[in-house]
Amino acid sequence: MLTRQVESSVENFISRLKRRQVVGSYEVAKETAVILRQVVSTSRWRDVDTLLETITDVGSRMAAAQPKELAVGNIVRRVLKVIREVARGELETDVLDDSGNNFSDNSDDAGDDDEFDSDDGVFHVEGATPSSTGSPLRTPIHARPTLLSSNASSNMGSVSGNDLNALATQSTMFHLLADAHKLKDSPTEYNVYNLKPLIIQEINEEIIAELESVYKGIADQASDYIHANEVIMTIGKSRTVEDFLIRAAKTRKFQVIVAETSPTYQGHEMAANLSAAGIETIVMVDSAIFAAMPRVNKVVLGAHAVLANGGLVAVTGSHLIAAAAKHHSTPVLVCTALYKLSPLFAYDVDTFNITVAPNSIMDFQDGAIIDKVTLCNPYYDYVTPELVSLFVHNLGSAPPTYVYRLINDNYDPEDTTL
């Protein structure tokens, strides 16, 4: 049960995905953790499984109002996992807890009514019935229940009275087992109270915490991938790449070529803000990135997204570049954050695309020629594993055929589909 202040909030930021009014993934997923610890800090849930039913229920509202956002969902996929997590370790300890407590208890009184032989390994227990030699039943630890043929089960009432005793005692023994498995695997009693403190300050450390360093966490390997007198080459304004480029001229000196990104022409402000940093920046068309390409020592893209299959959803153009640099046996790294990691596929390639307006392209005074033509705009581009070298992310590196393990470390299986 949500109160109306955190409703009000999820209804607010909905409306602003959906006119687009909230842009880029860092900034989505950032007000997408903020908005799930409200949630998690302020509704009332008197278990684990509420808890993760209201989560998943406004993570998949939230998504579902800007499907092509996948930060939205993948924060909401992190906040899961922590929440079990959390809620597996607390049921864990108190299990632990309880079964401590109760052999502590019971110390004493075991000390007093069994003995344990170590040399036969056999337990001594007082109080049984003695069996026809007078000595005390001797039941092994390792003894199994004998299986009954039908013609045993039959005659159960010709049993003796000492293989019936053995048999209860064994018997027990095996409930007992059973029901502590049972006990470990489906506890149902916990503190919620610990919980809620427990879950928030997890969601403030691992996923809001790393949010806020994730660009120098990326930036702080550029020196290891970026050397002297290399020529550098990306596409579009990425602040991952910038910051990554940046840090690397503190200790490098190299040149970048930046394709304007017709016709959102977003490499000219690229080109600037690496100008202004002391790099050597040129500016060319994106028709000329594949001749320029042999001069080229590394790519650099950023990531819109990254797919389950090591695929990635990026800037219109990036396709381009990363065919060019795979034909001239150019290294393509890719420079991301773990929260853009999506456990999704890319079964069709336009799944994650948007169209925006050709006006760009083609102007209305050019009646014309419209009426015969139809113009399409794609904002994306999806690239191929195949075509990539290496994702540089906020915790190290990994090559594409490493993402599912990425993956299966930060979500849960249970919550690929919200």
The other form holds:
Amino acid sequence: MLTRQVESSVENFISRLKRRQVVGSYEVAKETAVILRQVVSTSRWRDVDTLLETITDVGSRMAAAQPKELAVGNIVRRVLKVIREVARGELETDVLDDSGNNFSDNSDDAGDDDEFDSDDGVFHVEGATPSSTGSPLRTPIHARPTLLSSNASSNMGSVSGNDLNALATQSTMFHLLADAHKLKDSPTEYNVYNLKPLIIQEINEEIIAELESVYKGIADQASDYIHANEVIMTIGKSRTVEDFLIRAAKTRKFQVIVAETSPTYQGHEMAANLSAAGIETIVMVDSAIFAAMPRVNKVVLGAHAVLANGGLVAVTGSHLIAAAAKHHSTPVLVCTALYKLSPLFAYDVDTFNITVAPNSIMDFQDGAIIDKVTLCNPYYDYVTPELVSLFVHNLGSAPPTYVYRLINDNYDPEDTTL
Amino acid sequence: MDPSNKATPLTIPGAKGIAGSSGMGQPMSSSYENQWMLGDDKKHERRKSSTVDSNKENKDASSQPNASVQPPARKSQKSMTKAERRALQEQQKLEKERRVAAGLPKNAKKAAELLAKTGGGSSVKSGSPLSVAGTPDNTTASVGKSVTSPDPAAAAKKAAKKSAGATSTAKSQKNQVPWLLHLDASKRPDTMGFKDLHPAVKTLALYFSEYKIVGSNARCVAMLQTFSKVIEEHKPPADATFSRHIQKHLDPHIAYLLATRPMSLSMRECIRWLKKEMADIVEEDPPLSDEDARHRLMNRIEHFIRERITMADQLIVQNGLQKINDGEVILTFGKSSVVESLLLATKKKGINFKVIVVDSRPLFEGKHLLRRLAAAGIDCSYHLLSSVYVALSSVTKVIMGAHALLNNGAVYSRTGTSMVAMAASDKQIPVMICCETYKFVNRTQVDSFVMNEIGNPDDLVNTKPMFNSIHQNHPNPTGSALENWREQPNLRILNLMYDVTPSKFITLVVTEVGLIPCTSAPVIWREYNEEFGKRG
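The form predicted in complex with its partner chain is what I want next, because the block you gave corresponds to the form predicted alone; please supply it.
And the full complex, kicking off with our chain again.
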């Protein structure tokens, strides 16, 4: 069902994933989103179901190419959710359409989609909502927020009547979906024409644009978590954490201890960047983490992925830092973007771990013993949720126990297994 | 520091001549000379981060490769004639000036340490080979030869920079971690003051500073044997008896060793014991003859080594053997001589077990252990410390060595021991420490900072470039991201050598007197010291 061009770019991506030529959550997520957008725009589909199937198919192929790169699956699930919501929004306006105010309603609903999707962390957003509508919605109910927003205010009268009805019908999503299927027949073609640009617009705004703004969203909260004259410890090189700390340094004066993260020595680059930005940095061997921990006020980590139970897949050594912090009752903050959130569970500590070539821990110069010993060079580490105090993400923050709610907001349960 | 500086050698004829003529006895003043003579404009070339920290000047150290090899070639001072000795001293003074001008530390050992350590790392930059020269006489000539691009201005600038930095120890602490200022990263021993050091002690200090002899037991044994030799060859001056003079004679040697590398806690205990022995000899009534005193001291030292180190190790192995059973997976960290003996003995006994060796930067001591174990046919695997949790999934026991056992039962050992112990105890895996009783010290520390040793920070800078996959972006092959860390005013590198493992993580300590809980350490210490009291 995919056009040849899109198919070839999918194949290209898959082979690069397999060979680990594209690595890192951000890169992977971006490419996945772009490819899926292409799929939506170029493939032929007459109804939403077909589109969902196509996306699921492509997505599962890509996710299977590199199962440990959870970002692929996350973006696919996001797109699926977006599609479903746009479709639901569409269909429900058709359902409620009395006065032919389709266009305004559509734009309304599209706007609502925006508001709704970006208000995931509506509990915790202190101030910064990257939502384009900027409506201050603080309803604790997880139902679709009220449509009495500034958008809706322009269309008075009949629309408000529609809104209330809409609210009532939307409160039971699954019923809506079930009903919507039956109603699909007549306005099918009409929907497709409308849905496609909407979906593409959603993907652009929601997912791709969010990927860009992730760093800013997290860094904006930086001064909320760091006080003056603190000593912060971190490990590995994470652009998120770097931006976080550099932003905090603009208003606070603190020191950073960076563990050098053998065998990749990412910590060295991190330290170089941080000190170039004017932060007092100390580079230290990983083995001194416990020794230095009494001196540390907070630990800030980056993540490769966040699992559904609140556990963390991060660079090797993170578990050591988190455990040492726990022993010293030091809080552990994890800076992660929401696209790293995955609905999968780790049934074993090594489920999402990969091992890379061992020559960085013992190279061929030590040749005599290479045949006789087993070398293990895992790249990631699994950190249990009990060791994490707080996840700082681009829409706010969440304790590990809240992660499952974030997952519900961002993904549909039926997509968990692609 | 720009590359040109690194390649430039230390031909600063003006400085050398001036320095040579002025008061040679005080090294400090000669560097002042450099500072003054070369003018003020050179002074504020001096970067903020230029420090006296001995390890900074590795870049130009490699351009003077030959200063390091001087000590082994030195003849024993006793066998030289007076004129020869004088010539040697002059030579040493000249070299010292040269080193100071280049910014190397005044001590030849430290210079050697720099060169040895950083010759590999910065060899790409410096380009001058770490050649081996024979006698001190060649030194001057080969320094001249190794001049690749003589740049007097840059060299002078550098000299002013470095020597100005060399004057005040306060500057040495600029690049040091602020809360560790109380620890001496590098002292500047005055070799001129140690005129009559026994060459064996100098050799030993060289070995220590280059990390050729590492490990608590090895250092202690080496030190005691060296002192034994010193005692053997010592001839007291005519007006003093051997027994009274030997202590005074040994003191500068001890101070010299301290200056090159801070003493391990166990070494301090040994020295304390040795001083007690010497004091006991003095109090002997009727007073011993010189020969008798000498022999007695040497015998005592030998006895100590044999009884409290060698045999203690064997007893520990015996005691520890009962704790390792078939099918066990043992995890060990770093390289401890006792643990190595234990594991080899276990293999010899025919027990079927596996070993996981966990290693850490920058010394990578575990690799040596791994080699020995693999050679003995033990099934081993190797991990880095950061992946210890992955390793621990199959481990049944953790056995580690210790550097010292503190009074509160905490273990003072190589950095990283505490992390392994913490991880193991979190997983309910028993942690055994193998430790001889001479390592029990009568002091306590509650954190790892109050007393520790700071290693060479530049050891951390040199990382091997790795090419295997995108996952591991290697830094550019010529250097690591932290190459110019000293120029970054905000950047410091910390190379902590030891840490303190709290007693709650430790299940058991295996000593030659049996298997004890770690909190019984002070009891054992008192037993041994009372015994000494009785014996003395």
